[in-house]
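Just one chain follows, in the form predicted on its own, and it is written as structure tokens.
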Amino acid sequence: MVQKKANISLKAYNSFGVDTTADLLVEWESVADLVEWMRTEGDTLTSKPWNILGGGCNTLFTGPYHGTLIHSVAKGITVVSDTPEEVIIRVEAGHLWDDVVAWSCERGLWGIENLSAIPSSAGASAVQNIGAYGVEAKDCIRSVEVLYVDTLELGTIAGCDCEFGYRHSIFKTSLAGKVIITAVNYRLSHTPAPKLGYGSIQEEVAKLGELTPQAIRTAITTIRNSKLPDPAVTGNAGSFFTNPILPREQVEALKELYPTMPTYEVEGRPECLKIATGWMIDQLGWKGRSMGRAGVHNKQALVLVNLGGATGEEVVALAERICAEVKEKFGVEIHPEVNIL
């Protein structure tokens, strides 16, 4: 069924905990319901602004949203195929991402265990190409099922055609506003393929005495919980900024000035290097500081937090201040990862 909620508070629908409203929130449980609603009332989308609201974990509202937000509450995991080589699962767009990882690890399947404890939904995992600890969603996404807004036709887009990149996909560019993701198909494996080369994962896994997807999930969850705030306690959207990818020559010049600056290779782009935005923010002394009711988390400089009652405008003001200071000191432009509405 479709539920329509007018003039609704969005405080419970965004992990920043910003207290604002939307003119209309449309929640759908099945594709058939969504299609029927769009067929009969779809002109609502063209008369005012509209947007997709995923899990609300990567969205910052800067004021009342005068339009329609479409939100999937469809949940479910279906095994499409299971062979000795791979397991294909189909996940409804509204299913909580971490529940998908838990389901996979409980069954001893490999592929997404490094993406544990990321607040997101399955649909948003494809839009954002979520990533952590050396793994990205694109590594396991086989295909994405969509509804085309203009024709109300259903389609499937192969993972290789989704233009996945660092926190990037086709759903943020040429298909933005043209499709609604209804489900995502992931490719998992029975074959052990641990990726432990990032941060302190190997050390944490060793403490557990076994090398399984569940052990890696437990280790990563422990690491993340030790340095990232719980949105239920302190409003935040995880990493607020992306890490810049710059020409190798520019990064090498920066390394001469700042030898301890962390840098990372970029898959498929040997001419570039990625640098750590959190390190730069930390060097500026912002970790643990605040501007009014918005602040920088005291354990992770990439994370901006709502210290209590902050508005979206206050968070944006803090972000703009940080961006300006990073540009002034390092000559590098940084950009929000968060979708600002």
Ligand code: EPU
Contents of the next structure:
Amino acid sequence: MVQKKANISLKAYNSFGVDTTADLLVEWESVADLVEWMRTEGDTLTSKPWNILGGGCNTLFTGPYHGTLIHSVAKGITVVSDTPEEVIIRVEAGHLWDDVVAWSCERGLWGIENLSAIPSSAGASAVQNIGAYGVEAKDCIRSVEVLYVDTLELGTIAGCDCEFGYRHSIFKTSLAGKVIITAVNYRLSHTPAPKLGYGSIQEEVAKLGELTPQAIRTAITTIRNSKLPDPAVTGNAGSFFTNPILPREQVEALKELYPTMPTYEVEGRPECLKIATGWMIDQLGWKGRSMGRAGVHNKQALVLVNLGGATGEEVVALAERICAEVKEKFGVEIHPEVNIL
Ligand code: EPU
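Having seen the form predicted on its own, I'd like the form predicted together with the named molecule now, please.
What follows is the entire complex, opening with the chain shown before.
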């Protein structure tokens, strides 16, 4: 059985805490139930808008959603294989991402510990190719299981065919609206492979006196908690914007003007560099400032926050103003990472 909820408040379903409604929310717990619902009532998806709502941690609703939101509450982690080389786990789409990381770290497995404390679901980890502290989900995604909306066939897409890039996957482009992710298979390892190169991880881990996945998880959680607002207290969706990837010459010209601007190499794209949007917004003096009931987090300028009762439109108005100011000062276009509905 799926749970069908008509005219439902979305307040508890989006980490921004925006108080709006959806015409219909369909929650599914098993693929068989989802397929059955699609078979009998799936034509609602052709007559009205529909979308997949993952953990709701990367979505901003700008008004009532007049359509159907499909939301997985399927949970479970299964060990598919465990060899000295690798451990393959299969995770249901609706499983909380951080519970997957906790599960892995508790067993001393390596691979996803740097992705600790990211509010997301397993399904969304693949759509978004979530990333933090030098690791991206794609590094561990072996394959993604999907349901094709048109044919109701089940399929498996290998990680190498998911067109993963920085906050990007095929699920945002050619497969958007065509598939529903049902499970993700991750490749973990027994072999220690600590990645401590980003920011202050090394220092934070050193304080713990051991180098285990669990210690790295603790260190990363401490770092994230010191910078990022807890969505349970202050509505937010993590980074609101992505970091632009620009031609190297353009970044070098910017560096001449702004020598302290942080820049990063981009895997597989030596002709480009990534620059930090949070730094640019901070330079504009936006950190800790607000416009109406939407604000810029006082410890991380890349994060927009709901100061209490903000509508999605207020957040968008703030975002648009920031985009315009960044463009004016730095000549760079920035784009939301958040899915605006
Ligand atoms: N910075 C500032 N001021 C700010 C924010 C950042 O000067 O207010 C500077 C930092 O000092 C640093 C640089 O900008 O030199 C980059 O900052 P940070 O390391 O905090 O990373 P970020 O680019 O702001 C990205 C991800 C985060 C991820 C961190 C750590 C994106 C869109 N965001 O943020 O992911 O946790 O790196 O790896 O790529 C998320 O996607 O929701 C998210 C939190």
